[in-house]
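Shown next as structure tokens: one chain only, the form predicted on its own.
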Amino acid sequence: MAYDVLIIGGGPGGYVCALRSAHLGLRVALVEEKELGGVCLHWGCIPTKALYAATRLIHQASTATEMGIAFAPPSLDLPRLAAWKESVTARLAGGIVDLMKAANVDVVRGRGRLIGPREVAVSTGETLRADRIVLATGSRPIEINGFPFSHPRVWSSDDALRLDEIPQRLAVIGGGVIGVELAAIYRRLGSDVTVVELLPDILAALGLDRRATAVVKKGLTLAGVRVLNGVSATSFVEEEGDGLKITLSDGTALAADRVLVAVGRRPNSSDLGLETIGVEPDRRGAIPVSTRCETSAPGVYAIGDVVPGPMLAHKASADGIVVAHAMAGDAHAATPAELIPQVVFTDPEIASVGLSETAARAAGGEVAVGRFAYAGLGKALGMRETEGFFQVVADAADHRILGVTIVGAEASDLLAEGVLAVRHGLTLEQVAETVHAHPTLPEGFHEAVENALGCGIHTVKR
């Protein structure tokens, strides 16, 4: 059967150019050899951030005797806690099927892969034919040598993530976003956790300033989580037990009953038959394309995590936009790596867009920076939730706002007027004239902004 566009990879990419792309009157089928929604809903944002969700629970019980609350110690039922974290990506997946229905996208389970420009074969022996092919295979875990996933006791974040059990001491290789996070969550669920990352600082590749990741590694290490920075894992023993034996670069062994490798992932492109239409990867497997998402061949798109760029769902899901309507003979091209949000949640969560003032100052130009923290408002005291800041950078001449920083409570929902700020370049007095509710969070980013413009009412002049 011949389509108008034909995706390989139902992730946030490919259903959502799917059903943009039916939404503008194009013949759509979707490949899709597991689940639709993707890593992202199944194996990673979604149950993570669930998980996230119920395990602060814990924490905010344990700490509630301060307010004159106090609770019986929790009991934890891990069987049930994983039956509730499969029935929230359950209902989202059921809702992906649904609307796929709704647009009259063809599912066809299995996976694929290219036998030429316009020509996908699939694993059930079927062939299909478009005229143009978007590639959204995403990624997966990357395996380290000396740590095999096919190890009973190595896993990879899809393993931990099923919550088979809690280890009581669990060795986390890797102190990126994928790293830390589950390194939180773990700790909360009872665990001894100790995070090994090779670089000086955690989070080191997503360019944060460095005051907005010590606040991050110092909520981890008041949580009873130990971060053990400039080293690397070796290799490991199995010892008497359950117990394993990590050795580790600088000579000292770590002990642990589990070890979870995140160390990134890997763009899905092997495999994909990319050699029919004359495409060759980069180094690192990442598709090389167009700011408009078209590989070398002509007709043939690229996006999401099987790209250059982030591994974000939310950047997937725009490149799935732009190519659906690139498609349909409305080109734009995809958004800048620099105004793609990233968050990462832990306690406090972590939340930017746009330049960090390390990457503005480097960049040459004069910057106005101001700051404002947590524990100033009024609606963060009494959530007792005081740690962090908001951080504003902007030009110096036009005051246009360059970049966005929020290390606190809430940050991954408060960062979307610095997404706005930054998308459309408002200027800091844009912001500061526009009122903002109280008593709330949001008063935090529009104080950093006066203390930018040297007006701050709640800040100290100097």
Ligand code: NAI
Given for the second form:
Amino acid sequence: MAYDVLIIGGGPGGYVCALRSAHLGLRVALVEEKELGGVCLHWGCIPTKALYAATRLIHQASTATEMGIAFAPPSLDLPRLAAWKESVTARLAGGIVDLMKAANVDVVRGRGRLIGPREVAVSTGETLRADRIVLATGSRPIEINGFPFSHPRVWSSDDALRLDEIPQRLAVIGGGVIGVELAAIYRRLGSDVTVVELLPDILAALGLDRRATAVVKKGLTLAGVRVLNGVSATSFVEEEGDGLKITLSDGTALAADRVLVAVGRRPNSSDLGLETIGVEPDRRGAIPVSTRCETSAPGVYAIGDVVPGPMLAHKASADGIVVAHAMAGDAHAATPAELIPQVVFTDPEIASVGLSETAARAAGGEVAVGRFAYAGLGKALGMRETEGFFQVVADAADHRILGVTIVGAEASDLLAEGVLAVRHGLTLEQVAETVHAHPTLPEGFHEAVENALGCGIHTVKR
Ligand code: NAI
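Hand over the structure of the form predicted together with the ligand; the form predicted on its own is what we had up.
Starting with the chain above, the whole complex follows.
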């Protein structure tokens, strides 16, 4: 069977690309060896957010006495929590299957491998042909020396999300996004958690301002998560019973029952048949692509985690949409790489888009910066969510908004207004003259913008 488009990989890059391509009138096949939805839906964003919401409830209930409401300590039915999490992913996965059917996308179950610029061999024995091919094969957790995932006490993020057990002591190697999100979840589930991060600060890869990560670090510490910076884990030995003794690079030892390795993810670019089209991945295994996500082999595209850039589901979907339009003949389709928002679901949450203050100043231009604390918002006080702040960075000359960072409750949702502002080059004045409903959290963004203009109503002038 010959198609206009053949996509390998059904995650948020591949399935979105398939749907948009089909909507644009192309005949599409998608090859996927597992369930549609990819890591994001089954082993990443969605299950972690379900657990984030569930464990946040535990925290909120346990601290409600301040408001005169007392709950008994929670009793945890782990299989039921795991089943509920599965029900969330199953429902979404079913939705994708329905969407594919409705769009007439042929989903081929199996593992796909290029055997030429227009041909893919599927593990089922079929050979599929298409005018264009999209590689959307995603990424997998990186394994480090001395901590093989095959060891039952060494967890990848996939193992942690299976929720088979709550270890009494959990060591997390890597204080990146996965490390801190899962550290917070397991701490609330009752584990004694220690994060071991090689660099001087957590979440360093995100390029956030120090004051932003400091709030998250304080939140982790208050929750009882121990964070060790500037050290790595070198090896471990098994102790009597369930224990592990982990040796750290500073010569100290860390006792744990399970160790979660979250030191990054590697693109799934091997065994894809790239050599048959003359394409070579870079040192990290990522497939180099143009701004239209086209590889050096004309007609073969690559999107999402398998290409250089942030490994984020919404970035993969954005790539997929660009490629669909490019394949349908739009000569101007290109990825807005610098405008990918990033969100970390810690307590409090952290969300950013565009330039941080540090990056904007380093770029050399004059900048206007405004901030506003959650503690100044009536809504936040009533919610008992007073940690954190809103920050806006603008060009000091023309007042165009260059970046927004929000650390605090619901930051992930609140960022949307900032994304719109940066994407469309809104000025501080345009946001300032927009009436924001009261009492709401977005008022914090409005106040930060007014502060960048030097006219914040609820800020004491000094
Ligand atoms: P990461 O790159 O964000 O963080 C890995 C961390 O491990 C780094 O801080 C690094 O310095 C540290 N590290 C590396 N080797 C180490 C060692 N031997 N000992 C101690 N520390 C070491 O990678 P992570 O957290 O695994 O996430 C992978 C990808 O998944 C990221 O690109 C992330 O953006 C994405 N993701 C996004 C989420 C979100 O948007 N909320 C949630 C989870 C993952």
